[in-house]
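Presented below, as structure tokens, is a lone chain in the form predicted on its own.
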Amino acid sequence: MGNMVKLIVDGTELEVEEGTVLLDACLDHGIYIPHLCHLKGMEQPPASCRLCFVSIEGIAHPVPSCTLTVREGMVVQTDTNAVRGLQISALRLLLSVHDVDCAHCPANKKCALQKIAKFLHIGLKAKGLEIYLKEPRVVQDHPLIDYYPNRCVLCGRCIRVCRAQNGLPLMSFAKRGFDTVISFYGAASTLGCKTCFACLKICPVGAITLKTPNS
């Protein structure tokens, strides 16, 4: 183990190791900050979700959490208002392109939007924004799994656990803006989902599914 580090979060001390990164010491801790994009252990965090803010003593604005590694001293708070703000419009505007249908969803009561919307105390529909959906709501190109895009909130998890399960990824971003998805790589995506499909297993919102035999 390395060096402790003592931090203040929402006025409670935490002793955590130097260089652990912020988001994951409150997580560690039983200190929840509504997120989606993180994994632990990343190199790079995207921080793509916006939803990981806290506010620092000295800091003027609220920073994403997974960007940030402890330090002694640092004071935390993770329930501020301008926090708050910014995590409720992230995610109204991820719910703004959300297929809103969790009684047909197997991720259904263990879903991170359900959890983050009930943790925020908001509802799952949108209310005055207009609901975006893509088209097809099924991509079946893979032999192996489908893909809901209307399902799939752009978290990434999957393209990066794919990385490190196969070398590489059988997987990645395309298009641009409202109409990204995610996209398979044809039939060579099949050499290593055999017998992996942590794609799968990783996605926080059930936008990958095993393919049925009706699909």
Contents of the next structure:
Amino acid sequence: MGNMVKLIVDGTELEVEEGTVLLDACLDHGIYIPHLCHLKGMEQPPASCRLCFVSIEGIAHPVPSCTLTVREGMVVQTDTNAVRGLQISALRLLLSVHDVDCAHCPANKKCALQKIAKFLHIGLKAKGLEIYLKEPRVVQDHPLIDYYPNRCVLCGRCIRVCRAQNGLPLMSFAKRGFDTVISFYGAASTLGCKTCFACLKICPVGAITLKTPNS
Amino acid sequence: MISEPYDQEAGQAFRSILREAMRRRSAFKEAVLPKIHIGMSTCGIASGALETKNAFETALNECGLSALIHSIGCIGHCYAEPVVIVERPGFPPILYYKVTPGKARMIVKSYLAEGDPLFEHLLGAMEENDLIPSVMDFPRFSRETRVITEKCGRIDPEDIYEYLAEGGYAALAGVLGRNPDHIIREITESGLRGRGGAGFPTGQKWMLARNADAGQKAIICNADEGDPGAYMDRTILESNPYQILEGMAICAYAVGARKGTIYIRAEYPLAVKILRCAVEQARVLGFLGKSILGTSFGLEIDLFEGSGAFVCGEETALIQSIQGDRGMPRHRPPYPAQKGLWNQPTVINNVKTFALVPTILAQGAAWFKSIGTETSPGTAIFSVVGSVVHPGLVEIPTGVTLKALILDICGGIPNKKRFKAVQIGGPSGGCLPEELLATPIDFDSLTEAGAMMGSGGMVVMDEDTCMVDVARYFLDFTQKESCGKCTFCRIGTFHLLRILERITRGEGREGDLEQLEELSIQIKEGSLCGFGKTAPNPVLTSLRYFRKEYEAHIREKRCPSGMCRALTAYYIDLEKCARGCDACVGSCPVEAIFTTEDRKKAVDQSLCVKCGECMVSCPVEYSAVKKVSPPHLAPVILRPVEKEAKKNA
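Please supply the coordinates for the form predicted in complex with the partner chain, as a counterpart to the form predicted on its own shown previously.
Next comes the full complex, and the chain you just saw is listed first.
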């Protein structure tokens, strides 16, 4: 084991290995911080979901905890007003482009969005924001997998596990702005797909599903 | 200040190249033939410089005259393109503006053949003399301080010897062999701040990279210019690429890099071509390559053509793009100077920053610091476009006020219109109103006012501009160019755009403005990169300075400048309309104009698409077409048949 460092999170002292990502350290010690895009052991955090903010003593603005490694004497707060404010607005933005139809979603009850909404004490509604959904509702160009753009939170975890498993970019982000989606590059490149279904298993929200006989 | 070569061998090699450059220059200068310098940058070519050049050649042939035709870069006076400077023995060099092929023929026939300098077509003489007024009589020329663009428009961008003859590469020859720390100290002392927009101290950035412990280091020149209406970098690349290469070589020497990359937009084909030519020439003469001027220091420079994503101008996205990944920014720190391209410590500087380096070293930090303001020393280049009389590139010392730049130097607003706002810093910048025209142009004052220096785009808007529509335009740009990575930028700016679109359509609601503000602040705080953090600036500044305009759209369904189509209507004033005239009928693309019972014209509002063509075509003596907002102010005039039908019913 490497050197241990001590830090204080929400008033509790934690002792963790030097070099640990702050978010991992908190999660390992039972301190929940909402997050979507984080995967343990990544070289560079994408820091794209903008949920895992924490306040650090000495830093004016909240910082995503996936981008920090633990430091001796670090004082962290996970539930300040500023932090919760950012988390709630990020979640509401995600919900404003999300097809909230949990009853028909395979991720129902194990969905990360449901968990985070419950944790933040907000409903699955994008309060004050209009709802915008993308067309088409389902992309079916992969022979085995269906993709639901309006469930997807674009955390990019599927892309990363796919690369880790296959060493090849079989899937990627495509398009820009609001239209950004996950793409399998049409049917042609799915030839390389080894049907490991890593992407399906890692998806936090049920945006990637197995093709059903009637779909 | 670095004036003399330090390394003996490099000094010798440099002096021998310089002798050749001076020999070539005196051969050109001393030739008794007239010389015709034509600006051949993209801007010149777009205004017809190629045709002008052909016309000169043909006319010279026809008159049996010979002259030296010399292609030069751009001098930044876009309103005057194609720009031609003619030197005729016995006369001062004269600058002619808007030289069409016809004017070119006249210049050859009247001036070169007969000695009449055509006073009506010249802008002025390039030097003081008794015969022709000098261009220095115009503030557009005399109030500029050219440091970055000093050689732009004076040299042929495809001839390295011309750059050398103007003092080029002396700074590089001077630094070789010196202690890199001294070079960085000189840059730090000059107070140079990065000209890419954020204004980070260049010396500090270089020091970070120099001190980073790594086997290999990299430098990148960021030439991914993409702000709407901004083209400073393109002009410099096309007019004087050598100065950038020299600045990069000095930087590489100072930080210990052996590899440089220029990230340039593929949409700048001429700049790419000229840059490739410059790299090749520099390599042949020993200013690039394994052993620069015979020393042990070597630098290779590659070009990387970006494929047009605006966000790739953000340094971390730019690095991703070079590495073959989708151009998406990543979290900082680590900063590129610590861990950048291929995880090497990387210095990324803007074109203008690199272009400033040779001059700072040649003239000294104290000299540079004496120009402009205390906290943002030096000069700034702006491409001033939009509603100004003399648009183009202007290089001014920092601290000059917006008022002086727009109203004095660039000639103010044309067509007797009133100034309304100036948008500075592109999609990340803000719109500043007339009350803030006294703001001095420097990094800190502009940021305080809610805009930013940006890389130098400046769009001037007159009274006919709707500020809500301007905000909508910039958010549309931002949303289209957002990489889609982080939640706030991807979804937040989309909501901003949709709300703005609604307001411009006349569907604004109470509470919209508060929501715009709230969302903007969330996006600024929550976004991952600089692109998202600054994206709401156009909304926030227009709300701050033009809130009444938003309120008019929402509460009265009125667009004060009459630009939002859904909130305007055209009608024909029957008092003014002339019987029998049908100019408007012909110009209407949708046949919305009909003849009334007394043979005057009226607009069918249900068909009108509000293009305004009728207003343009209505003869000035009548000026019968009126535009109103809100649209219900337009009197309803029924078609004669409809009237009949109504009566019968």
